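Quick heads-up: it's one chain on its own, the form predicted alone, in structure tokens.
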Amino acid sequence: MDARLCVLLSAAVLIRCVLLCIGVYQDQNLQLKYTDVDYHVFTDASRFITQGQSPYERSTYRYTPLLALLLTPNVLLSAHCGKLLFVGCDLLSALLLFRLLVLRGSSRSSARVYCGLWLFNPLTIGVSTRGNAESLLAVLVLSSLLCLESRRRTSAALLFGLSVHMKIYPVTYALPIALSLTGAPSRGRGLIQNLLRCFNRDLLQFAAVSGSVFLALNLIFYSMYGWEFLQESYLFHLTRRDIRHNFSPYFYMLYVTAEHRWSGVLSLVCFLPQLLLLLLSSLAFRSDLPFCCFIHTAVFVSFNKVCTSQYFLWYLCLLPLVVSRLTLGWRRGLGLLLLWFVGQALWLSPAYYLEFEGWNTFALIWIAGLLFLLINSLILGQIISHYRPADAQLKKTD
């Protein structure tokens, strides 16, 4: 392994270990706990599994039983095993990013710098050490992309099917992956011929393998836990009306219409802007799969009905692959990064007064959420306009 990369990983491990120790002290001695409430939900669900019961006996557990199974060491060995797993996935994600960056033409020295964007990102470190499972998804998504870039399509399909089972959002990558496997349409052929050309061997094999993995896991857990598994793992997220304050531009609308009969329909309508933008971005950026997946995820998170800080990791794990091909100057890049943090700070201020002081700041939170959406849209526009794919870079070099 690259010696300098080992130094980076060692420093990243040290930082995370220190925070894990601080978290243990804070949980035991301070009123404000370090460990995220979701981690306790995971652990309780794992406890029910070890007792031969359903993980859904734990209220608010709305994930696949596979996650609870992975975290049974929390119950059998130590309550900190899950956090160690998530930290390990953080480090593995950095290694996957390094391999992807080198495979996509970055020098090893540049790849190390870009990996640092993930390893030393405060949000990345905080989410995993507090006990959120997002780094598991990062590993699965990055592994799928690495296998696709390496033309190991069967392995990619297995990992993709598993990632969609673990959390539904990677299903939005299905169209970009399908388009990348079919290639560009030929102008000399008719519409029907181009459509038939889409159903090639690679695409059919990928769909069959990934679909089989997804269906097999669902059938296994459905046979064990019945309809409750489908409801809590998948259907709940489609009709979810989360009226708690979050970054979503829809949260206040869903909050004030929560008692109306048509609020359920309204929550489904909120998916339409997402679907339209995902379709357009798939067609526009199909030639570069990692970049297309990054745009997809950023759009999905920004326009989702529920948007919390941990969701940002869904696209931040792909950001190093994008930054490596940006022509943005470092000053403009830092300015956009600062603007992104300012947008969060403007939201966190009224959120603090609502949560800790009891003030009615719902309207201010909603306005801050709209502003944060505008900032995200501006940053995405800058990234798209300054992104140069590999073929463009090669032409410029020649």
Given for the second form:
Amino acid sequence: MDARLCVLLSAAVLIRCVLLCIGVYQDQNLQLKYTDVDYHVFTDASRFITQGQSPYERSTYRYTPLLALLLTPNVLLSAHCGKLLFVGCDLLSALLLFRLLVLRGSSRSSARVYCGLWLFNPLTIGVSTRGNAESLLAVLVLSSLLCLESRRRTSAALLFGLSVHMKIYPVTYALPIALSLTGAPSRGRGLIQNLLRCFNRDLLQFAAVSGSVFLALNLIFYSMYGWEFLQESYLFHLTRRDIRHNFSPYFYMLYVTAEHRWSGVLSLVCFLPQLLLLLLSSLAFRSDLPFCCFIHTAVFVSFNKVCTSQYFLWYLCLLPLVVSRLTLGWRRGLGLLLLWFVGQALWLSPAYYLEFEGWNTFALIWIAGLLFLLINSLILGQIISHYRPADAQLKKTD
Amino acid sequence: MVRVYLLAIILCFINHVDSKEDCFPPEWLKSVSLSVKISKAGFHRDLQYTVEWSDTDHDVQALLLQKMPSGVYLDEYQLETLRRDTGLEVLLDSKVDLEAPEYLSSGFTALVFLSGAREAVVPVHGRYHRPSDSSERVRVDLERPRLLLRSDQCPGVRGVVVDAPCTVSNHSICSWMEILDLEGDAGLSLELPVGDSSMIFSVCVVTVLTTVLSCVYLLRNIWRHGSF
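Hand over the structure of the form predicted together with the partner chain; the form predicted alone is what we had up.
Now the complete complex, all chains and molecules, led by this one.
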């Protein structure tokens, strides 16, 4: 590993250590806690596991039992072990990003800069030091992509199966991965021949391995914790309709129509933009998996029925891979970044006044949520139109 | 399970016990007062209870039974943290859903123990309510809590006797004396903002139009720049 990357990582470690210490101090001395509520949920679930009980005894624990198992040191050793694990994953993600960037043709010096986008992103640092598990998923998704890019398909399939087990959202990557593993359709052949060509050895092997990892883990946990496991870790997320305020453009509509007879139809309508965009982007960008996964996640999060700021990390971990191939100027890039933050600030201020001051700002939060969707779409549109695929890049260097 | 079971058998009955020593003589009872306040605003409030009585030569333990309507909830996990951090002692008589809206929830009772301390600050959270077409806010009324007293030195209790857990650990049931005719403020209430159901049509139309617009813009971009 080169020395400069070491310096970068050391600085990142230092910042995180300082924040972990501030977190411990703040939790003990101030009323406003640093540690996220979810971290206590994980720890409580781990406590139930160490007592031989189901982690789902902890209400609002809606994750795989694997997470609670991983965090048992929180109960057995020290309550900070989990945070160290998340911070470790957060740093490991940066290393994976560096490898991926170099593999995709970035120079080592620019790869370091793009890694910095992840390492010194306040959201990344905040989320992992406050005890959210998102960095764990970042590691799994990035390592699946690294294995796919370096043609280690079995490891990729194992990791992909595990990621989908940990959180359901990477399941949408299955389509672009499958498309990238199948040969390009040729116009000379018929539809059936083209379809048959799709099911080649690579694809079947990938599907078999990742499917068995996913199924095996689910069978194990189903036999241990029964229906509750499926309900809490999967069905809840699939059928979730949170009417409390969140970043989703649909939140207010779902709240005011919650008891309406059309509410079921509206919920289905909300799936439509996601579905269309995921399908078309899978087809359009199948040759560049990291970019396709980025678009997938950004679309999924922006158009989702529930969206909180932790979800942003799902696509931010892929952003450095995309930024490295953007032809946006610095000024325009920074402008878009600023716009993204302004969009969040516009949502956060009425949300604060609603929640903590009791002002009726529902309509403002709704408008801010819609504006945030427009901003996200504009940014995504700009990224798509200014993205230079690999072959274009190669031609230029030739 | 034991906890819920013990709580479920809280029985209330009136009972006159002749005790030789009266721990709570009528003149002393007059000194007992209870004040309840709600502080903070929005969906996260604090209920501040203060119980006062004049000095007496035996220990006095107080218990408040606070009925909570379906419009608010207490978070048992937050209460557990507070118990560790500040010594707050609160028990809930049933499992409380932390996420459901008001119209899908039921009320419950919180038991606030004041052993030693005569003050308690209990965090209470508002639930989302059904949207309304006439009012921007909805009022959630809280009944005045019932105040119960007991003393370890006087097992026999006079007056209105209520059976309730002895301490927050909820291992045994004690007879508590309910203090009636307390002076002080009546019930409390808090107001929570609610959505506007008269906007239902415009909300749906504008939301769907905005998402369709964003979706079409992105589809067009993907179509133009993707390789098919």
